[in-house]
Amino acid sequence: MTIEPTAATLIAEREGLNVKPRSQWQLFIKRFLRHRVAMVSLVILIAIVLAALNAERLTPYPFDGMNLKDSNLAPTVEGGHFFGTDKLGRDYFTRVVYGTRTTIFVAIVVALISTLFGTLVGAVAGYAGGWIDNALMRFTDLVIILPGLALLMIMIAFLGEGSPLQVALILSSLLWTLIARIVRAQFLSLRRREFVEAAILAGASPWRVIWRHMLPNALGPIIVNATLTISTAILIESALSFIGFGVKPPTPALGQLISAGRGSMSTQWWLVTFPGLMIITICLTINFIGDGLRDALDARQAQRS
């Protein structure tokens, strides 16, 4: 049976008044897609990640394959060494791609672990309050005031063996504090909202209130800071690898490549330039994506959309 449209419906369609309601997720996607810099950065970052994940198919050389006859070659297209070679004749494009894979793996693991742990600490502190909040925040403050770089060097020297996973776990132990404080502030604000008080009065368990009612409303800052944690982890891991406390050879990492080529950068400039440019590109794209996410999740932007 066909239902005939009413006169009011026909008038609304003719005047353009039949606006369909949009969900918060649809509004977020629309605003993020409008952010041109973030979209371009996302495309570049996806291309870099795909290249790193498919390193074996992208280059015919192994990352540790040596050929002394082709040592110290400048970048060339005809010879197949797009980024040149190092003093051992290893294809530098291959080593940069594999190093990018290692650095991105460390950064993603750090972002996941530190975000999960920091969110848990901040959520419990913000919801519970009282002595639990004081104890967790004093522990967070203690971690913040520790000399981060020196402590990381000591932990890696005594606990780690230079594998990417071990470096990521050690970095995660110090990079969760910012997200913990942000989530705590969000939960302290949400704790006084009417829908949270209604859920508590209805008999919902603390974990249900946190998981179903408070955490979804705090996802915006969590997502934005998770993306920024990735770029922070890349810079710290590169700095540690540069001074010899990060990922150990033979596994290549971008900071390690810069460190290995710094002694001959005046004559073989490509040994430092290409891994350095890769670090800058990844960090810039992630920061631009974070800016786009922040603008898309901003409630004031939602009112203007």
Given for the second form:
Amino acid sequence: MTIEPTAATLIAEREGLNVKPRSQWQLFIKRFLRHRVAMVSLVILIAIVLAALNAERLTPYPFDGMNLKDSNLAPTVEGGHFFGTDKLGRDYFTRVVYGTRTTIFVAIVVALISTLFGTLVGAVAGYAGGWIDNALMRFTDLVIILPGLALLMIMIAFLGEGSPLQVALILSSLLWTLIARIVRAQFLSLRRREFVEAAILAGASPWRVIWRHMLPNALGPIIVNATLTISTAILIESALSFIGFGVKPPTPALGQLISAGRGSMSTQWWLVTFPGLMIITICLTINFIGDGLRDALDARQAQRS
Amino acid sequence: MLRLIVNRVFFSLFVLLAATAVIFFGVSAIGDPLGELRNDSNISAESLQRLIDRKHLDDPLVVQYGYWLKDMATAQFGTDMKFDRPIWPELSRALLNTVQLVVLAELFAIAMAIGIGVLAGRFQYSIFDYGTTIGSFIGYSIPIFWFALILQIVAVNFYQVTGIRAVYISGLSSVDVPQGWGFYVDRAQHLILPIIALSVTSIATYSRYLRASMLEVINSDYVRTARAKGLSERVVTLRHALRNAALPLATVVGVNLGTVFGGTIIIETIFSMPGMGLYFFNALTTRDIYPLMAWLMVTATMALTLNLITDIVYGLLDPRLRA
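Alternative state: the form predicted in complex with the partner chain, after the form predicted on its own:
In what comes next, the whole complex appears, and the chain from above leads the way.
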């Protein structure tokens, strides 16, 4: 996607200056890199994800390693239990890191699947228009009206053995609606643009028009939304795991750790506090990154460079 | 306008009818009504057969759907599976309690959001603006169940340290409910923590929204005119700017209510409040599909009605849509 030579670049070229026209994407990335809060968030998030992926190397304890001698220890640095231990003497830092891994895995799978499906629905509805659009959007409305959290709980209660992948699939089955609406709106306005009409008149097949001409132009909002979906999915999965309708033990997930620590929370405060702070940190960084992406996309705020 | 309303009402009725089918066939597809009871050794084959006869479970699914619709229309959702208790009395009581919680939480959220949004929009880039912006990001990122637990920890520790019982952390009323004004004080002490926990996300969402629309409105011509007429800043902000900025909030509140309602499942479970959320949680834990489907129908009806009301209210508030 190259931009057409502007007056400024033409003048520059005539004067013998070597001006490299920047593509929309380069401009977008440049603007994003300048967004300070988003960049700091990105660094923190990458650190958390790397820690979660390397859990085995990061802590000397296995996530289910019991040691009843050391049960209910408060957090200490010198004792090697940064987040304390639970009532079975399991190192809580280890539990939280493994829980983070599960939670992030679920959230990323949800974001991928719901974005793909939502984009497909929105693209078809926006491109085709007419009764196809109507039918797809009324279906989307219906899914939006249904009480989401309750439906997820029902599906997990009746279908679930509580594996992370299954929880992710069930969450995706409801979370695609927002992205479908966004993509549809984008496609409706793109559909009337000259380059799309030209491609259609040139005989391109619908799928080619959608894939080559329309989708690249709708990619920005899709990416922003996929990012924000990760944070939504983390909050929902944690809530579900907390009330016992999400990822089930022995696989640790952050919400489930909070639920287990709830019984003794007024004395062993660390059992509830640390997994919660981890959820907040992850969601906060993701929301800031999403905000940075949105600002970077918004060309109105960009300086002409 | 009238035609719009009539159209909308008919469309909502159609969606509601579709929802009955989705709910019935959806729940029937994934949940065997007798699932748990079949494995229960306390239930004899005869009583199992009686249950099957009572709920017409030997008939084809479509016929069962008909019976279910009939029960819903004529017998207020009929009875539950295991004990044959009528569903509606308990469900309606739960509904009232939840409406009380949700309405209070949303009123609180809207009031907070108007304060925050107006000031943040009015004093853009001030410390207050930055502070509330970060606050709203935290509001989006905080798991409400965790926030509720932290509130409980704080309340318990406050009680242990000072000996003053300022708030309660479970239930809706004390066992020995006082009469008169004492009742309301007692109720408020029970409701305050759930209300705070439930409204965090709403406050964040609404105040961000109001701030943005305040910024848009403040730079518009009629606000400049109002200021040029020499009206005080207070009147300009509250009468001219806020009124127009708050208008689109009606839609946002309408859309957000579904999420708030979902939040009551978690909040009522944590605070042991006998509302819709706890009702649903219990129905799901006992795997009884009849209370479940009744709950889903009531919820869907409420969501649709609210949607309808927001649309109509929006039409009434915005003269441009009235034509």
